[in-house]
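What follows is a single chain, given as structure tokens, in the form predicted on its own.
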Amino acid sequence: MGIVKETDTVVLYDSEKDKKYFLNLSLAKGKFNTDKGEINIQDLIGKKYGSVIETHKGFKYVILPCTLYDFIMYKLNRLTQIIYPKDSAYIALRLNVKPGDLVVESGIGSGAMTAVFAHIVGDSGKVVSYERREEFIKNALSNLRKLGLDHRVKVKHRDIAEGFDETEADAVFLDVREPWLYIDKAYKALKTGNMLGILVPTVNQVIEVLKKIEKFPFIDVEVSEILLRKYKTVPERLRPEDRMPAHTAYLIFARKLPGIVEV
């Protein structure tokens, strides 16, 4: 069982109300106020996850670790639309991202997909993120610091129209408005035999990407859309939830073959 560190983001769980409070200890000062009383921040540090802490009124909360899913869905500060876990998990698997890898991406957005890549590559790997907008960089790095993942990410404040510096990336991922304009640059950055991933929200964009990909030696081209339907967790009345998030994005993948291309 892990120990709470002063840099952790923790979950305080109220079992009576089935309610969670999220608290980043590196930013919190003094006391944390809940509807059931105050908790001294210092009293959390050093406790075991799964243990109980009481407010000054005697109410109890269970201390739980904040998962990456929790943080992305409930605590990530968003300046942009994010890539949701239902898509990001498949993206990471489809790109075959693993510990020690070099992943090149553009753009960083609010850092949700960057966090997933950084979580997987580990301390021996690196995520290089290209982003034009400084406000996105500052916000994404702030989110990554709260997760303790910022040291695995190198951000380059640059337009990818200038190209990527990397030439042997284990995976390349594009989440930009007109990705077809940068297929040539992604091809050059990617290691032969490895995967390129692209995310776009509209069919028109998918068509433009496919037209451009045809001009390069790529194989295993795939276009997919992931739909997630959750169920109400009541054994006596098991059924889908009333609302289902529909379309979020189209995902495009392709594997690089060797070749010299003039486009």
Given for the second form:
Number of protein chains: 4
Amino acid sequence: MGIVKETDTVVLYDSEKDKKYFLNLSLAKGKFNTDKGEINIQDLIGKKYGSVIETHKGFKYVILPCTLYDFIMYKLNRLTQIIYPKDSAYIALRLNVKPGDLVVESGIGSGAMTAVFAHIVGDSGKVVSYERREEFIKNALSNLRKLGLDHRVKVKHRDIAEGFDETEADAVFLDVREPWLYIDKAYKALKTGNMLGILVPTVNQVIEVLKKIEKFPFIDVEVSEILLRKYKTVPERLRPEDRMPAHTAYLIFARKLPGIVEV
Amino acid sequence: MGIVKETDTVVLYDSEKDKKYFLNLSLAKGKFNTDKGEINIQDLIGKKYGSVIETHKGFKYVILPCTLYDFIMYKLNRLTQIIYPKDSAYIALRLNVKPGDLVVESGIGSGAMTAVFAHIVGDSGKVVSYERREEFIKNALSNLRKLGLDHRVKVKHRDIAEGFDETEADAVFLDVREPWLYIDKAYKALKTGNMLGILVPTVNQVIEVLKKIEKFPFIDVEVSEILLRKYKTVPERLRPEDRMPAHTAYLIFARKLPGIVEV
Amino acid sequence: MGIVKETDTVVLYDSEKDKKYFLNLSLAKGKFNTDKGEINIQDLIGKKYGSVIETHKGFKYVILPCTLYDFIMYKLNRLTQIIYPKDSAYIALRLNVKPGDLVVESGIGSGAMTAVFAHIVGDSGKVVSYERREEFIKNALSNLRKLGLDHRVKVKHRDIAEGFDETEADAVFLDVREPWLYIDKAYKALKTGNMLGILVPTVNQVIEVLKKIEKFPFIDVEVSEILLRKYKTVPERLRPEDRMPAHTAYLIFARKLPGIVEV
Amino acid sequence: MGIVKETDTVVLYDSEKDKKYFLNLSLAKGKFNTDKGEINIQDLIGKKYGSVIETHKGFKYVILPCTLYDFIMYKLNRLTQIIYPKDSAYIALRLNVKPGDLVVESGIGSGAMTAVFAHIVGDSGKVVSYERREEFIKNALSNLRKLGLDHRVKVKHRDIAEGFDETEADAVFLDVREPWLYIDKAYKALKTGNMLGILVPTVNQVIEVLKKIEKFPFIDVEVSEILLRKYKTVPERLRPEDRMPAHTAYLIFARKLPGIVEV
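Take the protein just shown as the form predicted on its own and give its structure as the form predicted in complex with a further copy of the same chain.
Entire complex below, previous chain first.
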């Protein structure tokens, strides 16, 4: 971070109103209108994060970096249900994703999980994402571009029924309606000893996946769900929020063993 | 991964017994005794992960990579309560940690959180860990060495009451008994606009931290707890495990704004 | 149940629209207007629950009993935060409330907890409820009347700082802002060996209550919270609801031992 | 409560050791041996609860009533998985069980749910329990006898495939392996407008039940699970217990409408 670059997404923070504006510099041009006057977008580039910029009326905004969390929660354009940080962070760790890794996934959805993978694999890694629907690809790539992560992602506009091209992926992740149909493809794409991850919203799908996984040489099978409960941050009256998400998805993990596949 | 290196920790998997041996090659020398015969440790180096090695009696083990998750859950030597993957994965994402980052933390504990940070920052990043107790440092470094992550971690054997040396950390994380005493130090060490993370086990500590954070120019304060529930993986009788962790810790996050610190 | 009485609250169910009307017979007089025509209220009395009544236009409604759960969730007039069935059911069992018991509580709130106690103690039991605020008493009694439970409840319009009149209560329950101020009064009102229950929304209050309870001869102290998660009832796509209550209250229980009270 | 009766189960409490003895007076005869000397059992009868009894060596025990909660959690003899208070209290409220009710259930298991129903229906109500296995009946009745609740329970040693004798039950509850096979029998046994409850441990069973319930005129179908989290009761370090039950069972509720049953 440090210095604002022309491809960054920045947050302009109004500390009086505790209000944020998200601004993608690669797309926004000319003037940016706030409710307290205009900002010359070109003036943001080269400034230090944490510094202050003034509108033509003299009002001040703090220039903050847009974290991956901010973007996923507040700015990602959603055409689909997304994978939230509570799940995507655990998925990435559970799949052992790290700088330099090749991650293969399907589908791309709105790109929220893709972004987390791309964030972690770094410039030396690569995320290959298979997706059938062109409108999802277009939207997800737009989201990834705003995050400055699109160069780490290769999208293949293809049905995974045809299989994956990759055979030595460090991790494979499936977020499709009927993942049990593609366990064989995922098995082939994955390095032996490495982790497959699958996300499904219903217990019926978990049941189908487990039935299919049993037929392949996988070990360390885990089915989990994660609940995140936030608290009201008032120290004199500390208590959880009134409501919370009750469910996002079930997460399934399994490790590939070598062996003849008996289907 | 790919090829077994002499600094790796490997997993030898007995598929008949569904049993694993963890073996750190940089420490282990000579012969490794399994209950089915000896393996010449030198023979493991250079083998492909996923390949098979035989004991002198002809029994076969599959050579698997040791993931960060495996190591933290099953092999990390614990002198302290550790931070579990459900929490550490979310903390790392929430603090926006990525390849190349400088992360500052205190204390090192048994190194479980340190390892997750080091795993993500990659060889171009650095984790600086402040710790007062020498036995914790020694143990944590031993754990990090077995993970091949120690070269990304710099330990400072010092009390953070003296402050941090760093002033432009991409993220700061506190896991100490009285974190409210060091909010000012953490504030100074952190880049403006970036995230501070704090972990505490009791609500009394959450209250103290919130009271102190209010006095500094922080925004986006979040207090959360994460529950991970695992399921029994029998597709014909799918149901959660009987018991689960009820609590590990409360997670607190805040973003640094610029400004005069009024304490 | 069985036969509709003139003091009952009944549910008129439109099975085409899956829509319910709640109708309190002791209050409603004359005609009841539905969106499918009028019903003569007098005609309902004496009918069998589960039977059908027709509007003057010939549309049919099923006459259903109004359960305590229905009333609390959908019809209770709320001037305060109420105690929900997931909590009130557990409280009543934990306090060992049963037919014939004398339960002492404060305050009455909107009467949701009072109703559960009154429901269980039956006509041979009694709930004595202390409440300072007249508008709460009026509203709660109105709710209890609609449930046909008001004759089992005696309200005392008084501040419990003056203490309780009762000395042999089978159970005592406190739902007040600062319950720690009245632990001594509750102790005196309660039969030795029996259970005190306290409900508070914040952890700060739990801390204060625990500090005070330690000074009295109580044993079996429990602090609990209950999470109820509902599922979408589609068998082909079984999964939890998207959102749920994250928090209602902390429940505290303690059993009175005999002994000199040292305050 | 008040005075100890010869059919009671009492708790003898040693306040020095914070230790409890449960003693069923209808079964125990002669002397009761504690680690601080003998108590003449006959001497307990007629004493006031909360009073003190001395051993022949002069040590003191407090005589406490045994609550239903105590008995279920600590003294109920278990031949089966039992239904815990967090679930049984909610089930009883959700089924609208109250003094005077007729509750029909199957099977009896170890009698934990039966006891809660019997506790609430009082002497004017009745619980009819169908159970095929004689050893379960014997054990459950022994448990109910120790609670002084057996006179409110009528056990029918019969398979519910033959149907229930009752046709106007205020509530019907099924805790059997394949409850979907008996939805028709339960429907017939239940008063129209009243609630059916079903408990199953696996999601596969929930799916089967929902598929069957759809074919009957039921409304207000609910599937829920309840999590109870306890806290360590130290006010200076308030935090949840380390571990908790992750799962006991899924609870299903439905309300009977009148109508032709189409199976």
